[in-house]
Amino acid sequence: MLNNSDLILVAGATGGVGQLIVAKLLEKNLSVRALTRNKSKAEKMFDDKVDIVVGDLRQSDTLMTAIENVNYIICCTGTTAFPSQRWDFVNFFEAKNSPQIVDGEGVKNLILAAPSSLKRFVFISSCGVLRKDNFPFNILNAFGVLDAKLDAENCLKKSGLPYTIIRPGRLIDGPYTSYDLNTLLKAKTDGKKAVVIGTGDNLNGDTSRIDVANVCIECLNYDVTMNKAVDIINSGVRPPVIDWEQLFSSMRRERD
């Protein structure tokens, strides 16, 4: 269970989900280290309230400072599923920021660098990784994003580290990448739908980035989520308060 003496490393801290995770950890008065490629962006976003470390998952030798003395790692890095400017093309056939390099090799570099004393490694993957040959996930996987995420999942499972894999549906709400910490702390889901939790990659639907951030943090307080892949979507009528204990305890015992 999380406590105030823990240090949580958030990889991809300035991204669409990462920034919300950082804000919610700070709201709980927890110690956060942000791993980012862009130090000035992180400084503007988080008001010097986190320990900012510059590193690049694509370059394993840049990760040693980031992992020092951390108790938890939440990895929410990623790139677009389809070719875009974010892929940082060298030429038509080569990109520096493709899913294979970021979602696959980059995440594996962080897993291999993680300390053996780690209490939990949380990795945001995607729904559809076990259904990537079926419609519509075969379209999403046209450029290999689900292949890369599944490869990283398998590396994490074999690593010996305690882990939780989060598999959200299509992300909605935000991203709030142009806002500051005060705005992030006030971010509320625009949807009116409840959180639905499952296992086995059987869920379909949209998922609020805010609820993805929430589940990444809340799962650390429950042993039932240890060494599990947790599916999450939004569906049904949203209650006034999300009961995470009940949601996690109701997870079906299925193969990941």
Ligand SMILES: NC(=O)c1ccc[n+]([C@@H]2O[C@H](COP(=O)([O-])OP(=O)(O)OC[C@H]3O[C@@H](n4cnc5c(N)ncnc54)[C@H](OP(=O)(O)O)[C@@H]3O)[C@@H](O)[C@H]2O)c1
The other form holds:
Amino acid sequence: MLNNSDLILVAGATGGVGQLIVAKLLEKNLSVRALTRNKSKAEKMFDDKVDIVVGDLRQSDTLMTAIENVNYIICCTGTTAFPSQRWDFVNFFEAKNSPQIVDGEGVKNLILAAPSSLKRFVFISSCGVLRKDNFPFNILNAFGVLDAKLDAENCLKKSGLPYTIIRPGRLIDGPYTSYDLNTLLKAKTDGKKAVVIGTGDNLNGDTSRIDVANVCIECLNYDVTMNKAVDIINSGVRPPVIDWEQLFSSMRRERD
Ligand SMILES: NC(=O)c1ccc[n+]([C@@H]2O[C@H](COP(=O)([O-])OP(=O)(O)OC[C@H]3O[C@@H](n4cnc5c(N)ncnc54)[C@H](OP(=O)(O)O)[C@@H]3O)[C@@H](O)[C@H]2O)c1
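To complete the pair, please output the form predicted together with the ligand; the form predicted alone was given just before.
Every chain and every other molecule in the complex is listed next, the one we just looked at coming first.
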């Protein structure tokens, strides 16, 4: 259960989901540390309200200050599934920030750096990690993003840290930070779609960035989500209030 003396590190705080997570944590008067490669971007975004630490998942030595005294880590870093400028190309064949490097090796560096006293490590993975050979996930995985996510999931499971893995579907709703069709179309749920939670990577559909941010924080309040992978999409009519306890209780007897 989160409390006001906890310090929460958000890795990828400047990203679409990351910004929402930071905002929601601040709303709850919690202490937030933002990990970013770009200090001035984070300063403009967070306006002195969070502790900003510069670090790069690719370089373990840059993560040491970030993990000092943290009680929770929420990792929502990522790059694009398909080649883009975010891959930081050196030449046509070599990229410095590909999925394998950031989503795989980078996340593993953060897991290995995390203090053993950590209360929870929340990692945003992706739906499809257990269905990589099936359409449409075989297309999504053409450049290895699901391989990298699964690799990081497995490292987290073996780490001995208390964890929750979040597996969203294709992200919709702003902030529109990724370069994909949904970003171009600015697809959104208008806050009208219900949250559907599952286990075992069986769900298909889109997921609102807003609900991904919500589930990353809400899961910390429920022991049933400890050491589980939580699948999440949006579907159906949204009730006036989301009952996270009831949504998570459906996971009680399930394996991830
Ligand atoms: N797009 C989808 O449809 C989809 C589907 C399923 C799961 N996901 C996952 O959902 C999560 C959130 O997605 P999003 O679109 O909100 O993310 P995003 O806007 O693309 O943000 C990614 C963040 O990762 C950080 N980052 C990138 N490389 C880094 C590195 N080497 N070291 C440290 N930080 C690094 C960036 O921070 P700085 O530039 O400030 O360092 C940025 O804030 C990601 O984990 C993504 O893989 C996405």
